[in-house]
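In the form predicted alone, a lone chain appears below as structure tokens.
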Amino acid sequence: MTFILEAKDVHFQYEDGTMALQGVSLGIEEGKKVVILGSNGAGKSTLFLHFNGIHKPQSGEIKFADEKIKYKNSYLKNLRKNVGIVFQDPDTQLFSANVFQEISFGPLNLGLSEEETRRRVTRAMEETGITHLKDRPTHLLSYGEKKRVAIADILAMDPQVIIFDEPTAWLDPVSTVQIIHLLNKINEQGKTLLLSTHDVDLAYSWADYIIVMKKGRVISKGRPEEVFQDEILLKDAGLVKPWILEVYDKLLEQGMLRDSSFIPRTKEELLQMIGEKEIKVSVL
């Protein structure tokens, strides 16, 4: 199994006197969709900070492509190349006058050529469906097209991994399928995927692997299915089961669906099963 990001032990108390992370182990693997779940204060937005090196851990270690983190500025301006956050707040990483210099402003920053930022940034608009705003101010923008220029930012730079810090929040249901695809499409180019949520019928039906945290502290990591089913970690956690799962759990206590080693992900699968049961029973 090949990591790209690694935390090895970490801690990180800020001077205030708050311990954000306390001993924090943990792999993000290559090419997935990785979710991370907590509360507010389960130091996730401050392990972000850590991946690409706005922090440094006060002990342990973080590891970018199993290579120890340098805090130079000449390694760590390579390493946000290479691992991009997309806030959960748009409006404090936008600053430039229209959307077209805006997303410019960080391969122009990497020292690449005039022709190959208008590139790079004719790319990005087209994959987050935001050309026609290219001349737009983006203090007019709406929320969720500020939230697609903050993407296309990150995404202008060509990193290999990216993080999301609550990529759905205050968007309305139609924007978030949106959001939801586009970070499918960024995934199948072969990018690393990390967020954080609150919602967890996002996390359960979209993870590739799920890791939970509570006051600094990993408390349990795996797939979808499995930590979604340990109804002791869940509530410890301060987590509610996802609907998918809460159905499926009473369609089979109800007899409704058969006892199966398979368990629904997304809608889709779940209301193929249920097709499935009525098919055979209107047979019968």
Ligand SMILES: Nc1ncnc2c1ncn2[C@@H]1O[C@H](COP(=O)(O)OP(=O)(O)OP(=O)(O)O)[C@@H](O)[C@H]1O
Second form
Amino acid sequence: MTFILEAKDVHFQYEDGTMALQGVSLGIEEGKKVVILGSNGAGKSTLFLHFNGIHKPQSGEIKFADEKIKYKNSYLKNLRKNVGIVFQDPDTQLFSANVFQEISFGPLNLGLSEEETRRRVTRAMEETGITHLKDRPTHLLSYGEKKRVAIADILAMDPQVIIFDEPTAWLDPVSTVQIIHLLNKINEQGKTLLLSTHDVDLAYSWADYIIVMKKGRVISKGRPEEVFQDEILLKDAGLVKPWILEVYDKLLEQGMLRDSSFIPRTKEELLQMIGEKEIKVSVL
Ligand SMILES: Nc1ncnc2c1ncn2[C@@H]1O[C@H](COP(=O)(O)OP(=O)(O)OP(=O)(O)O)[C@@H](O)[C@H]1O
Ligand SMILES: [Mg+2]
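Switch over from the form predicted alone to the form predicted together with the ligand, please.
Expanding to the full complex; the earlier chain stays at the top.
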């Protein structure tokens, strides 16, 4: 198994004494879609900031492509080219006067030509659906628009791994679906995606692998159908069951499904199970 990113027994304490990470060990497999779940303050954002060297563990280590990361400027510059983070709050990420300049900053900083930069920025704006915002001042954009600019920012850098800290929080339903489609497209291009979310339905349907954190520790890891069937864990982590599993469990409990070996991951799969007359409809 190849891990593109790895944390090994990472401990991290903020300056005010808050112990944010207390022995976190996990690996992110290359090319996968991984979700980190955990209630507010669990340590998700803190962990993410370790993956591109913004935070340095007090003890333990962070590895990228099987190499322990070094905290030298030249190493970090290269690391950040390969591991991009879309921050939870777009206001911490965006700082340029207008959208085009904002997205150009990364590629220009990598030393790419103006022509290549323009090509990348144009593509990133198309992919995130913000071409019409090109000349708008970033600070006047709505939250959802800023979020797209923040994603375009990172896409234009073309990193191998992209970390999204709550990419769909506060987005309207249509924007959420569009962002998820975009994430799938990026993953199909071969990129490893790691994201945090509080949306259990999204995590269950989307992730290849799920990691659950609580109070600075990893309390569970596994495939979505494993993690979300563990009622004790869900309660402990303050998570609820995805609605698709709730419905599936109910149908199963009532003996309404003939084949119980297939667990649906998406609404479409669940509807298909029902639509294919696997339900024994009681005729009055
Ligand atoms: N700059 C900081 N200084 C001091 N403590 C901090 C700082 N940033 C985060 N913390 C603390 O570290 C812990 C972990 O916070 P973190 O932001 O990593 O959690 P999170 O899982 O991302 O939460 P959320 O779901 O609310 O985004 C929390 O107790 C938080 O209060
Ligand atoms: Mg956070």
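Positions refer to the first chain, counted from 1. Predicted, not measured: the structure shown is a model, and the values here were computed from it. Basically, rigid core = biggest C-alpha set you can superpose within 1.5 Å across the two forms.
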Report task. Determine, after fitting the two forms on their core, whether residue 145 shows a C-alpha shift of 2 Å or more between the two forms. Result -> yes
